[in-house]
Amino acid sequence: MSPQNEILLEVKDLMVFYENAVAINNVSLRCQKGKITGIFGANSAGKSTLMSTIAGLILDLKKKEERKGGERISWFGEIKFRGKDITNVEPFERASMGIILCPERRQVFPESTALENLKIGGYLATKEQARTSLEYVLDLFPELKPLLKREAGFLSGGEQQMLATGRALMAQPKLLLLDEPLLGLAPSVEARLAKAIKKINEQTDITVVLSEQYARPVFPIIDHGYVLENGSVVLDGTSEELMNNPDVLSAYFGI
């Protein structure tokens, strides 16, 4: 077991610019080993932006935009996983290391089939973890399991992003980022998603970092949350002393 209260994750005076706009704010937040942190904001408040920072993706994407002599990409401040330094670290090792993105929109490869999908996620795992883990994403959702000859881009919203969050497990995440995972589904998938999702922290040691802009249906599941607004950090509690924040109440459950 893990001393109690190690931080995984620390984020410290983190800016991102594009151009001369300014995406993330001077933002600094601490992810604790084994629990759940949630980023909240409404659209264009800088969570993509900051998760794809923490993955690294930040990097590839300045590299591609120098190349086409598109817009330029910068960033300062700092990123620690498990007290090492790995603001400047390439993906790709990131991923090697157990950070590893469920990005927004699901972005499953249609035209490859959902156990496709899945086995891809694997690259990392050996046969063992490989096979371990899929079992326990078929048994985790077995709504897939009907589907995994089925072509991705077949499958519904729900079906895509239950097939992109077991992709991810797949590839053996000590820090898994969930970006805006409930987006455009229906209230009753998003309560399976978020049950789901505290289900994955309960049962295995692997470390969650939401962000979602329909913050109701994950609140609960939470265990310390942080709200953006214009890139910036603005409120931080754990779950019961944000939902007993009247802004937060105003802005998330409209009352």
Contents of the next structure:
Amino acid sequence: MSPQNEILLEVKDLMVFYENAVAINNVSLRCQKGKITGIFGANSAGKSTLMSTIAGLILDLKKKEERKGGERISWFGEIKFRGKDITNVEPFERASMGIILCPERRQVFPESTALENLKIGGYLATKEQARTSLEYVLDLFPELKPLLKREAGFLSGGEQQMLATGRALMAQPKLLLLDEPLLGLAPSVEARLAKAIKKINEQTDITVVLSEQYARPVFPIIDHGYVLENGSVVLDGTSEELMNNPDVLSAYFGI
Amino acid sequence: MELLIYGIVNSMSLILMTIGFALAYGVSRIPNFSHGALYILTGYMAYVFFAMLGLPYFLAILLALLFIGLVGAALYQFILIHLRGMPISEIIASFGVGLAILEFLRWAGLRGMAITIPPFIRGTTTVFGVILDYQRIIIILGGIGILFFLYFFTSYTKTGLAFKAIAQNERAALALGIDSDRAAVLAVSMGAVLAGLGGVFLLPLGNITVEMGYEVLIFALAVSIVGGIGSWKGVVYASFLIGFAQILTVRYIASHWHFVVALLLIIIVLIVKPSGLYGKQKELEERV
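Having seen the form predicted alone, could you now give me the structure of the form predicted together with its partner chain?
Every component of the complex follows; first up is the chain already shown.
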């Protein structure tokens, strides 16, 4: 296999159950190194569950639910990162392997300043890496420069998303998981962020997986897309293939 | 002048007594109800190392602090870790451990007024015309030192920043590679060391008694409720509020009322602003 189409992330026959309800039903997907993969679907299609299963946060959720005697969460199947099975690896270990999730609804640290958010993002980075990454993030999002001293909770949605993306970049990702990065943003800001995501992918060797409800704004930047419905993959293909599918156009792309 | 200086001393004492409780809660969301027991245990261990084993005083204190740090870590690693996310169980378990420690100490001979550790420096001096012993000056300086240390620790070190991250959003912190269990064990351990530091600063002023352990826990709760639980700013402001209220009560009403003032302030704050001066109602809701 040439390094050009090396598979960085492979999900094989993944099933996730919350108690007896199926959240992810037999999902398989492959993400090529250096590419952008999109995961599309309506609310409750399983996008966020899939993302947090890849990032390993579901292990933490399971642990907490077990301690409380709450919902039983279980999963079957395999998640491979760079050929290694990581299905039961703790989330912070996955992060240090380079799998970094930028969670849904941004989840910035609201009481910390923007700069502190970025510094926290650099938890896994060396001093040298943190310095270069900070420079890169501010270069990518110059809008953040005058806001560095501001508390993150007071930033606008678009600014928070830039901050959350920048924070994830500080963590030295190899695989960047963006869970609904454009949620609730104005169209002009959507375009701005989509461009930035493309730029990240082009300028660094970071592989991106992003999930969205409405595919239109990110459609031009993805290489490959999967469409989820009720936890199952109902369609997948390159962006052109998806674009030319009439069902997809009407149902998911709002065109 | 006397009121002002003794008010500051009293407020600083409250900060020293409670900052460890606030730190552990702020990071790990664990209300460590064995806080007062850890405070007394440190003093008692310092007494054991110094008076019974004859070690140099500062070495004895250092060993006692190290010991209490390990106790805190063990408390989390072996007991509290199983109860994360269940506040009532956390309270019962940590309070139980505190009871066990304090009553064990009583059984082991911590009775009456006989046991005490000496001040760091003996003697008194005059500050702005007020007679003040050196230990109380050390308390003021030590309190300020600890607050500065904590500020720099949480602003400039990776572990400190990780503490802040976990306190604000555990999931987001996990996704960035921060291990929440490791942060929590460190936080509870650090909270124990801070409780111990409070003990070695403050206990030389009086005797080491089991009752003092319960009293410290009540003060920690009073400061946390008045200031807003887990909030650092809240700890400082509430300590000064309660500290000065106590000194004024002692001066103008009667000295045995000073304990009631703290409790009265709890009730007033709970009526007027239930989340505390700097607390966030939102956090309380999320917790429920």
